[in-house]
Each structure stands twice: as structure tokens, then as C-alpha cells.
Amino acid sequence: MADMRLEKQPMPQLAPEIRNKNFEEVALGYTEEQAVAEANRCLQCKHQPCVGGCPVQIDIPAFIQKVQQRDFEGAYQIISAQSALPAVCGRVCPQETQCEGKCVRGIKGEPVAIGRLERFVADWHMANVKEPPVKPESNGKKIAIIGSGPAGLTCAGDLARKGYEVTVFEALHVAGGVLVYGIPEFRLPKAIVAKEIEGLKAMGVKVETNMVIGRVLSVDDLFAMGFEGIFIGSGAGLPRFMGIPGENLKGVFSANEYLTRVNLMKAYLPDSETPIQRGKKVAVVGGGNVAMDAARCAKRLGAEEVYIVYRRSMEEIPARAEEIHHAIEEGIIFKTLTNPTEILGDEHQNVVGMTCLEMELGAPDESGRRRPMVKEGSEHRLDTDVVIMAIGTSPNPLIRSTTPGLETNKWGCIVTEEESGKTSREGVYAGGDAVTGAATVILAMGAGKQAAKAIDEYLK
């Protein structure tokens, strides 16, 4: 019989006053006893609503039942049949709006902590199972994957399991895409990402780094090299700015650049040679998960005050509830209903502040959120010496500009068939942020799975 406690097993974590000064992982993970206790809260519903909320369709009740039975490796095998990156997903997926959002236990209490259990199972496997995955027998067909983020890695893993000879081409010097350059160490340790990628390599996936497709090689070059199918999972790495005065001042960063310096280039390490501006008062413009990551990094780099400047209210803020909660605990100051109009500089072109307007919410816009309206006479100054713009990204134009016949939309996103990821170019498929614009890791993984299935059907 299920344990009918209304609350989840709490996640052990570092204290806020300790963690906001270092880059150690915040959430420490369940013990075996905590995992089993949490698994016992699952009702094992016959209609399995949680599975319907999972973009990669993991058999959630089955893996949780294995945890109940203490068969942790059996649980891992169930998860990994559908997910190429279980240790990653257990840490960064927005479970509250997906699998856990559909959980029946959430009607009268807290849902089962599906994400925490997935993380526990993946971590247990990494710690206790040393045998690499078995490399499938090759079917002799070559596939090229452009980009080693969650969409590309998932597509690569699914195709490798079917016997395809898969090569992943990554523009940066380290594989992992947004998992290594965008998500901070304290949320997703890079050793976890590296280990997941090593598992894919053991299955025969080749990874070529420092390969900028569109410069070093084109899509047409890849076909000429004998690749029979191509998947584009190049992400959305082109940052957006507001177009306000002062964005070219010294001390203004895109969140992409700031987080890449911190995460991929290890600017947070004491002996790092990567330059980064460590402001005393840092303003992060935006309200998504990227904004939370940038703000929490700035605090750890020694900022005395860090502000989230967001033009809507806390009710509309798009970041995960857990990330907002952690940011508040760590001392991040939320200046909601506030919109910058100019970044101010001194005679040396250094940032000294921002001019802002207070906002109030009007009628809903096309997104369903209430439209922010300027409150008359509300102009004021916010003192800051670093400004980080975290207001979204779009796909880099390099691949679309060097691939004749590849259809894109007005935002620069690749146009695909929704169910398959098929593009306007024969044999070319795409998915993830390159198609949707900036979205979540798990949605990119779902697109990678769909494309892998479609590529397999196409080549058969």
C-alpha cells in the first residue's frame, strides 16, 4: 500500500549562506532510504498520467516500482531505455510542469518527487556500475549530428543503439552544448555531463570538437563525406539585447557570454586565466532560468548586491519555482515590475547605473500573460556596475546561411515537420532550440528522439 504522506521527502542541500560563496552542487541528492520512502508515495496509477507529461515518455511508474523494490539498476535500465541523459534530466528538467505536474498525488498534496528519484537512480548507477554499455553491431550507415547539446546527444544515442555509425560535430572545444557552457556547476556538475557523454562514446558515438559547421565543413560537405542522414541540433546561441542606449558600455554582458566565461572557461576557479568583471552591484535583466543562473553566479563571484530586473510580477516570472526559491535564499534581490530604459556610463565608458521605469500589469497579451504598462512618473535610477542581459536567444545564422534550400522562419529558426523533425532539405532533420528557439533541455531531448526515429525510418 502506498505511503500517503502529503509532502515529498525533502532534498538535502547546502545551506544558503555557505553555497552562495562557492560553486559546489546545491542539491545533495537522496540517500537510498529517502529514495525508497519517496518511491513508496507512488500510487502506481493504471492510467499513468505522469508518463503523458514526460517529453521522452519514460515509463515512470515502472522505474519507481523498481526503486520501491531496491532494484536501483533495474530502475536505471528502464529510464535509460528512453533517456540518454538521466543524471542531467534529474537535475535540470522542469518536472513541476511536466511529469510531476500530472501526478495524482499533487491534487491533495505534493506530487511524487519523480525528478529527484530519476537523479538518485542515475547517480547510483554511475557510482556502482563500472561496465560500459555494449556497443551495438554496425549497420554500416553513417549519420552526422551537428551540435552536442541535449537534442544532438539524444539523437546520437538513439541512433547508435540501432547500429548507426554516428559522428557528432561540436563547434566548441568541449562536448555538451548548453549543458557545459550555460548551466552552472552548482546546478549541474560538469563531471556528470562528461560521464554521460563517455557512455555514448562507449556505444560507438564519435565526437569531433572545434568543428564549426558552416565554416570548417558545410552540410553539403557532410553528405559528400558519405553521411546518409544529418541532424541539426545547433541550439540557439545568439543573444538578444533590448536596443536601449548604453548597451555597448564596458560592464554589459549577454548572459551567454557571462555564463560561458564562468562555466565552460572556469572563470570562478581561483587560478583561472579567464577574465570576467566581478561587479559589486550586478543587475540581471530577465526572469527566466538563465537569468537566475547568471544572478546566482554573480553572487558567488563576490557581488555585494545582485538584482533580478523583470518587467512583470513574480506571478508571471518564467523561471522554475525551485530556482527562484534558491535565488531568494541566496540573497538575490528581485526588482519586479521594473523595466530598464537606459544604461548609464561614466567618462571612461564604465557602467554606473540604469534608468528604469516602474510597470503595472494591463490586459493579457498573445502569450496569455498580462501586458506590462508604464506607470506614469515612475522613472528612477538603479546603481549598478555590471549589467547582464538575459532576455532570450535565437539560433545562430551560420548554418542556415550556408545551407541552400534549408527553410527558416522570420526568427531564424529551422522549419520542420512537427512529428519528425524533417526539414526542407532531403535527408536533413533538426530539433531542439534551433527549431523552437530557447526552450528546455527535456523538450530538446524529445525532439532528438523524434528525429532519430524518423531518420531510422527514412534510411530503412
Given for the second form:
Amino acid sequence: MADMRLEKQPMPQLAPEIRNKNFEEVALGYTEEQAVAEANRCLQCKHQPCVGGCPVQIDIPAFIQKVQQRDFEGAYQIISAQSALPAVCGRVCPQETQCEGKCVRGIKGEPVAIGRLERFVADWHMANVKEPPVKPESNGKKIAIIGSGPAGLTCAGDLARKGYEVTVFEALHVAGGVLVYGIPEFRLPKAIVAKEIEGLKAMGVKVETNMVIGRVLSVDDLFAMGFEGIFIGSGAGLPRFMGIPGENLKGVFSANEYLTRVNLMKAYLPDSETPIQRGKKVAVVGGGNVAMDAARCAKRLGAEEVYIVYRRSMEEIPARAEEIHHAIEEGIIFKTLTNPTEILGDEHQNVVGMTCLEMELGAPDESGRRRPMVKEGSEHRLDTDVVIMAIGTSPNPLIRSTTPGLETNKWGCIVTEEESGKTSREGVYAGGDAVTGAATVILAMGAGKQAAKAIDEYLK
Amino acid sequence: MFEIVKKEALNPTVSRMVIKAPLVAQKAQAGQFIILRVDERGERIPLTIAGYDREAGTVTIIYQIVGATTMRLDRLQEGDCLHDFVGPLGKPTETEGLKRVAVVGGGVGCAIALPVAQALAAKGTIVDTVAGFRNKDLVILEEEFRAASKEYRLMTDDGSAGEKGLVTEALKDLLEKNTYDEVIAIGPLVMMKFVSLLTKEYNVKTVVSMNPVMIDGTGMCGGCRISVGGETKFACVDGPEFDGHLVDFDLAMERGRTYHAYEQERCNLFKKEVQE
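Moving on from the form predicted alone, please list the structure of the form predicted in complex with the partner chain.
The next block holds the full complex; its first chain is the one shown before.
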């Protein structure tokens, strides 16, 4: 009989006033007892609605049953049959709109904490199981994966499991893509990402860093080198700016630059060779998960005040509820219904403030969200010395401009068949943000998984 | 890891390194750049490619010791390795269809101007070069430039080598007597600014090579953005070469000073570390 408590086992976490001064992981993870108690809330539904909500179709009731039985390694084997990165997904997936959003327990009370259980199982495996995964026998076929983010790593893992000889090409000096340059340490410790990648290497996946495909090698070069299938998971690309005056002042960053300095280059450490501007009053423009990450980093770097400046209201804000909750707890100030029109600088081109307008919401626009409209006479100044633009990205032209015959749409995203990730070029597949524009880690993983299946069918 | 196969000092603060990087050497072209990290904790710095040898699989870089990272780089010797070396990045110099070009190099910028001059000369373009330095001890690559140029004008601030004066003086002279399809200027921002102002008077197209603060070098961070004709461009993917008549040099100079204090601090820390 299931435990009928309405609430999830609470997640132990660092207190807000302590954690907003360091980069340690906020959520500490369940103990074995908490995990078993939470697993006991699962009804083991026959129709498994949660599995339908998972982009990589993990057999969720089965792994939870193993947790109930305290067979944590058994649970891990079930998850890892579908997911190349369980410790990552357990931390950063938007479970509330996926598996947990479909959970029957959520109809009355809170859903089963599937994400927290996944994380517990993955962490338990990392801490307790030392033997490396079995390296599958090679089928002699070479696959090139462009980009080592969530899409590329998932595709690599699935194909390696099937016996393909997989090489992953990464442009930066470490593998992981957005998992290492974008998502901050306090949400996803880099040691966890590194361990997941070590697991893939143990299965035979080769990772080549410092390789900007499109420059050092083209897609056609890769075919000439004997790769029979290619997956492009090169990520979201170039940061967008608003196009307002003052965006090139000193102290204006794209979220990509700010987060890369902090996360990839470790600018938060006192002995870092890479500098970062530590503002006193930091304004982050945008309302997505990236905006929350940037704001929480700025607070940890010692900013007295950090604002989220978002042109719609808290109703429409796109970031995950949990991220917003954490940001508010840590003292981030939300200035919603506010839109900057100019960034102001001093005589040395340093940011000193922003001119903003207040907005009000009208009828829904083509995105289905209510359209923000300017409130008359609402112009005001917001004092700030660092401005971070977190308003999305546009695709990187490097691969499309060097790959003849690769079809892209009017935004520059690679065009693929939805089910398979097949592109207009024979043997070339794509997935993740390079196809969809900025989305989530798990959606990219889902695309990597589908493409792996399609590549396997193509080469069989 | 990328081995340093050759290292030589060109003057007291400028050195040349030949790096084993076969894949980069295979694709490198004049005007493009690489990004390197000295060690596993190092920052990423961009350096324009100063030469390459596809057969030997090597890429040449020339750097000036200006900050903590170049100090660290300069501590390495032949046989040592760079931790990371990625490229070629950016767009190559356009060298097609030019009859006569004036190449202007300032200081260590001459290191980048040379392969451009050589690439042009190899295509049959007549190249005249103006090279500027503070004094005779800092003069680099004179022989190489002479070999690639019809006329070579050496300028020093104090007149200790060549003629005394600024590169713009020699360039003005050349613009008066010859007809140029293009001027290519590579050096300090202030030099490129005044070269561009001068060539505008003569209505000669001018290409400058920008070297702003950069992290990834692939367009991802946007830290290298500059203003060109009122439009924001990313030096790493849209450049590094731009129309000098359209670049906002004053803004680029201010942006270049963003981390000045931090760099000073890191330099001092590094000097202390070396002494101990």
C-alpha cells in the first residue's frame, strides 16, 4: 500500500543566506531513508502516465519500485538503459511539466518527486559502484558527433552502447557544452558532469576537445575521414541583444559571456586568471532559466542588489518555478512589467543605469502570452553598474555556412525530420538547440536519443 | 597538448613560437586567429596566426608580453607544450583581385601584417609596407617585409631606425604618389584609427584587424563585439577584419580597458610568484 502523504519528502538544501555567498550545490539530495519514503508514495500505476511525460522514456515506475526495495543499483540500471546522463537530468530537468506533471499523485497533493529520486539513484551509483560500465563489442562503424552538450552526449552514449565507434568533437577546451559553460556549479556541480562523461569514455566514446567543426574540419572532411554517420548537436549559438542604445558599454554582458566567465573559466574563484566585473547593482534582462542562473551568480559574486528585469508579469515568466523560488529566497529582486529602452554610461563608457518603461498586458499575441504594452508616462531610471542580457540566442552560422546542401530555416536553425533528426544531407542528423533554438537539456537529450536510433537504422 | 617546436625572441618583449598543430596548420589562412591556453588553469587568449607550414604541421604565433598570460606563455621553452590551441578561427583576409596594396603594421601588429603582405605578394599584388615602432630595439621582421614589398618604409618614434615619425606620415607620402586598391592596417587601435582617418581623405578602402577581449572565439559569448557603421558585430565570427572607415575605435579602446586593473593585479601576482 502506497504512502498516502500529500507532500513530497522535502529536499534538504543550504539556507538561502548562506548559499547566496558561495557556489556550493543548493540542493543536497535525499538520504536513503528519505528516498525510500518518497518512493513509497508511488502508486505503480498500470498506465504509467509519467513515462509518457519523459522525453527519453525512462521506465519510471520500475526504477521507483527498485528504490522501494532498496535495490538502488537495480534502479540505476533501469534509468541508465534510457538516459546517458541520469545525475544531470535528476538536477536540471523541468520535471513539473514532464514526468511529474503527469503523475496521478499530483491531482490531489504533490506528485511523486521523480526528479529527486532519479538524482538520488544516480548519486548513489556514483558513490557506491566502482566498476566501469561494460565496453560493448565494436561493429567497426565510425560516428562523428559535433558538440558535447546534452544532445551530443546522449546520442554518443546510445550509439556506443550499440557498438559504434563514436568520436565527439567539442569546440571548447572541456566537454559538456551548456552543462559546463552555462549551468552554474550550485545547480549542477561540474564534477558530476565530468563523471558522467568519464562513464561514456569507459564505454569507448572518444572526446576531442578544441575542435571547431566548420573551421578545422568540415562535415565533408569528416565523411572523407571515414565517419559514416554524423550528428550535429552544436547548440544554441550567438547571443541576442535588444538593439537599444548603450549595449556596447563596459559592464553589459550577454548571459552566455557572463556565465561562461563564471562557470567555464571559474571567474568566481579568487585565483582565477579570467576576470569578471563584480557589479554592486546588477540588472539581468529576461525571465528564463538562463536569466535566473545569471542573477544567482551575480548575487554570489557579491552584488548588493540583483534585479530580474522582465517585460511581462510573474504569470508569464518562463523560468522553472523552482528556479524562481530559489532566486527569490536568495534575495533577487523581480522588476516585472519593466522594459529597458536605453543603457546609460559615464564618460568612460561604464554602465551607470538603464532607462526603463513600465508595461501593462494587453490581448494575447501569437505566442499565446499577453502582449506587453507601454504604460504612458512611465519612463524611469534604474541605477545599475552591470547589465546582463538573457533574451535568447540565434543559431551559429559556422556549420551551415560550411556544409553545402544542409538546409536551414529562415532563423538559421537546421531543418530536420521531427521523428528522426534526419537533415537534408545524407547521413547527417541534428538535434538540440541547433535545430529548435534555445530549449531545455532534456529536450536536447530526447533529440539525441531519437537521432541515435535513426542513425542505427540508417547504418544497419 | 601542443608542442612548442621552436621559440625565438624577436625583440625584448616580442617572441615567435612555432607550434605543432597539424589540423590547424592544414586549414590556416592569413588573417585568421587561434585561441590558446597556457595551462589547465589559464585564461583563453586570441592570437592572430603569424604563419603556418602545412607540410610540417606547424602554426607560428608572435606575441608581445603584455599581461599575466603572455608572461606565463613566455616562460615556456622549446619542447614544452601548450595545454590548448584551437583554430583557425575568424574569416581569412581577402586577397583576390588587388593590384596594389599598402600594408601598415604597428609594433607587434607587424607580426600579423606580414603573412597578409606575403599572401598578397604571392598572388602578384604589388605591396608597399609601412612599419612603425617606438625605437630601433623593437624593430621586427624587417627582412621578411622587405622580401614581400616593393617599397618598405620603416618609421620609429625617436628616429633611431628608419625615419623619425608616425606611420601616417609615410603612408601619406605613399598615397600621394601611388594608386592603391586597398590599405591594410594592423597595429594598436590608435594607429588604426588615424590610418583610417587619413585614408578616408584619399577615399581608399581600408581594412583593419580587430583584437578585442574574447573567450570562446566561435560567436558564443559576444564579448568581442564592436561597433561598425553603427551596427554591432562580433569580431570572432564577423571579423577579425573590418572596414576601418566604419569602426568605432574610441569605443573599442574603452572596451579594451575593461579589465585593466585586474590585469595589472594578475601581472604583479605573477611577478611575485616567479621571484619566490
